[in-house]
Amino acid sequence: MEEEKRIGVYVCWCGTNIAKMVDVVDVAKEIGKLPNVVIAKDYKYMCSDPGQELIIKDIKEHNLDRVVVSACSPRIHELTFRKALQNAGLNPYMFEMANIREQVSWVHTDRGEATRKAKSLVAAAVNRITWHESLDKRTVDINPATMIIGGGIAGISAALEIGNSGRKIFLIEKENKLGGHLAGVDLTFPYMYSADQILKPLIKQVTNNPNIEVFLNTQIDEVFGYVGNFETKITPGDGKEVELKFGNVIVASGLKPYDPGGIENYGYGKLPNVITSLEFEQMLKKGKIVTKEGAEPKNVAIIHCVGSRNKDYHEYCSRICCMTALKFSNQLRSALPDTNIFECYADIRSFGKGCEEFYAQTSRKDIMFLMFDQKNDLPRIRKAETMDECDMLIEFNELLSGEDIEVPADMVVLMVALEAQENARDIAHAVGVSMCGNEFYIERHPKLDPVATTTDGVYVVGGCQSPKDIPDSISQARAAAARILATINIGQVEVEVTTAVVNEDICCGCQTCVNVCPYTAISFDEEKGVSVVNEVLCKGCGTCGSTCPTGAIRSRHFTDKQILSQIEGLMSTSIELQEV
């Protein structure tokens, strides 16, 4: 006879955001009714402190064998709940969390429906976590070293966190120097410091620690392994080829500028001195603001939101911008204080440690502001009929004023948006990551942790996981190396134990597996005729269970039996509990 489970279910307010659109006193009243249920509660914050010890303390006093919790997303708290099964002596699988947050009360109006599916949602999980069963963890060793990927700001501040700390760095850069995107920059906003003076010192005191090894001239084609024990092959510019180990990965790819000449309203490539706001950061540096002609340019115009916000081209916000065309106009007004100055501008968005206070300052130096409507009217530039007072005019309905006018301007900036790289895709695939709509890096969790990734010991810093300016690249790029820098300290590193097994008796050796499995983790055992699983590389993803023609693989903690049981929970019309 099957022993009797013990399940205490506990069902979550989370303030107003669960409890204004679903009763949760009912659905806990209601769920304690269903069989195995030794105990249901409702508490208002379940993931606080007090709301952890109240699940300790009641697996504790009532013995309970299993827990479930309905609150919000699992990606946001499961690992809570799992650590507080664990501090309370049960095995942390033995959990199971149903969404009853972003599932029900975020996307439903009517509180009755909304309570009546909550009921079946809990009663679902509360029907498979019948079938859990304990899982051990699994820990591999650590080698020291770490790989990182792009030598801009993002990856030299990686670099020297880890290589001053007494850990080997493979600096690997697909150009033919370090510094990235910072290294063409003349001054940084908005306190208007230098780039250079910022920039070359970190990198004499990269190539001066014997910990770093630079690479340049050098691209990563394909990542092998697993956290703690991956390896690569790779060329450096006419050299020969060289094999990396190394025990984690940080990405630090960066971005381009985007190419505007798609735009055909701002005739970039045909109007000679319509030029992007990189070309513009290069004459700065030389000191030289000309236009093609050679001569200083009377009126000039900066124009904002070059391919960023706007639906035919990047939805996005490319979030320096807006700050780097305020730099441009303080430049401008410094070395050529007769110049007349446009900024044409869809919003001016200056947040960030003293940005502020940098556009107010900017605002009074006699520099004229205009809106243009970025979604339905961008700004037109065209060539002046007559020559005399200008080379070209940029014609917009300016939002403020509503007016139809004409700017004259004999140069235009345009401020471009910043996108992935060329070469993002095949990074991503090389070490196994994600990739958004937009093809920047997917972290494992925005808010809870947004450096790390779903491929245990890859990171991703800086630009290449979304646009952002240099102390958040920093800050990315140092948390990336605290957390390398733990696992390497502690030696050892827990591994993914929801993964795929195989039945050997019944594989029938078509491997199907193999060709389907996104990780590698799957080869085929040529003598024994079978597939076998790698289960440090396997992240329990299902891809080859759903695939498998005999059903000869099975993925841990989700089976078929816990599956279906939750879906027989989940239709059951009553929410009585029905046997698989």
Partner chain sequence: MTGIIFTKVDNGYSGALDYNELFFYAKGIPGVGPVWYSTDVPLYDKQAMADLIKEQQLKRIVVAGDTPGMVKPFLTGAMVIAGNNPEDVVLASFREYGATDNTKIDRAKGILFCIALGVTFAEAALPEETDVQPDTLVIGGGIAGIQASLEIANGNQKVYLVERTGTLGGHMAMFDKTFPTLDCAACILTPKMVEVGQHPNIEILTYSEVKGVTGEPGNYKVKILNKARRVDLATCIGCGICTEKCPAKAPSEFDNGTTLRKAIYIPFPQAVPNKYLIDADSCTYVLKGKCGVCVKVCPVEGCIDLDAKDQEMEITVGNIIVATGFKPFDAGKIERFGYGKYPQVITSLELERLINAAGPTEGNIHFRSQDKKGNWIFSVESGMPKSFAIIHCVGSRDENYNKYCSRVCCMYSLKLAHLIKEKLEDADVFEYYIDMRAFGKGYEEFYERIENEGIHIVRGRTAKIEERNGRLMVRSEDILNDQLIEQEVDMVVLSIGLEPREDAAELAEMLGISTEEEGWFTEANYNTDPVNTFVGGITIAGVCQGPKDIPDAVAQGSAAAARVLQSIVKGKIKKSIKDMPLEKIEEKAKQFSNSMEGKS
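Numbering follows the first chain given and starts at 1. So that the term is clear: the rigid core is the largest set of C-alpha atoms that superpose within 1.5 Å between two forms. Bear in mind the structure is a predicted one, so any value in this text is a computation, not a measurement. First, how it differs from the form predicted in complex with the partner chain.
- The two forms, fitted on the rigid core, differ between these two forms by 2 Å or more at the CA of V122.
- T499: CA moves 2 Å or more between these two forms after rigid-core fitting.
- Relative to the superposed rigid core, the position of the CA of L90 differs between these two forms by 2 Å or more.
Now that you have shown the form predicted on its own, what about the form predicted in complex with the partner chain?
The text that comes after this line covers the one chain and nothing more.
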């Protein structure tokens, strides 16, 4: 039974982004000739208000029932256009995007070739959309509780932000106390406030808040469910298993310091007076800055970018070490007024509020700033001779003077990089977030959605998505809290509908699908002898669909028919055009 299909196709110029490399007018003209295509237009900015209004108007005027937009990546604008369809009274799934910007105009250099490819992509989309079906959004109730992984400053802030509104929080911390790295810090840059005085009242607020339940010595193994209705089992320190149910997850698992033992030049672990920034921070906290021999150091060298900004270690910048190093210099100058202080740096990155001023102020305190090449020529630390009157010598080419120098040091502080936690991968798996090469979590969009992830209801904040200072971590923590508070306030959330569904008439009951489902969303109905999909648990990966020997399982919105006709469309046009 073939009902009439009325497709509207829109080819976007994206200013010149697409139009420069693709003959959009020609694409629209050619595609307009395809069967079922009622209308094919090109327009300067499809995503703009007038662009969207154009679609809505056409849907009404031409009685369209499906829309193809050929523009940028669907990852950017699929939702925008789906909403437009909805506004026009069409089911949002009667929509398909052909990506002719990221996959064509931006990556190819021959206009003819690019136009040809664009045509085949649009033709494929037209073919595919012929088989699209209406899918209805479902909403689920939101469990107002939130689980927060990580009890550092970001986790604490998020917990308080939501907890203070009277909603339940489960705060999970793998160590035996709250506070994270901030608990080991003496003063914060650039205004030298006491970290203790900042952190302790916050921890007190957390423990005193009846809405916040803290689980120490606890790790997260696996989280089941979906946005609004997650659950997990945890085994806190006392060994008793607890089951938690919650609607949202905030991952604030933070960072760990880099182990500089791997950098041979610095001799960490071999030279006793080479210490890490964290160890030095402890000394400051305890009020005793002494070498392993117990003497006050006469010369202290601080080496920046240890494990950062270098291809052999981490390529990224760890963002907070420059300021921490400047803070150390200030603290040293106060604690040991006569000590010689050397800052060996690559670039001083004092970019935050009040930070450049802090740098200016620090540089007036008789501190010697020495620049080295962090990419190709790391300083080398060696034990000094007796006649040198110091414990160690640091050798490198000083870039600002061009001299090869030897810096005397009785203590060397290595400003170590910050890297992903050891269990970053485990947590990523448990809650379903992606990681980049450095094992930092990937946010949904680096600019527009910096704390959400591609998994609904899961947020990543603070250091676990890349190194951050305190205010930036807290801003992020609160940003996630805002999102969660908004959903709690509404009480419901929409869930994805592109799940798998079993055609019970064809299912042979082989149960192959039951085994491949990573979410145990498929069970076997003994009575009927067929597989059944729990649509709430199904995340729509489609693995079952491609495993099913009889084709009984359909992955909604990614059905065999849709993809096969997409392939067909892709090829037929491309060959046809090639022959011309």
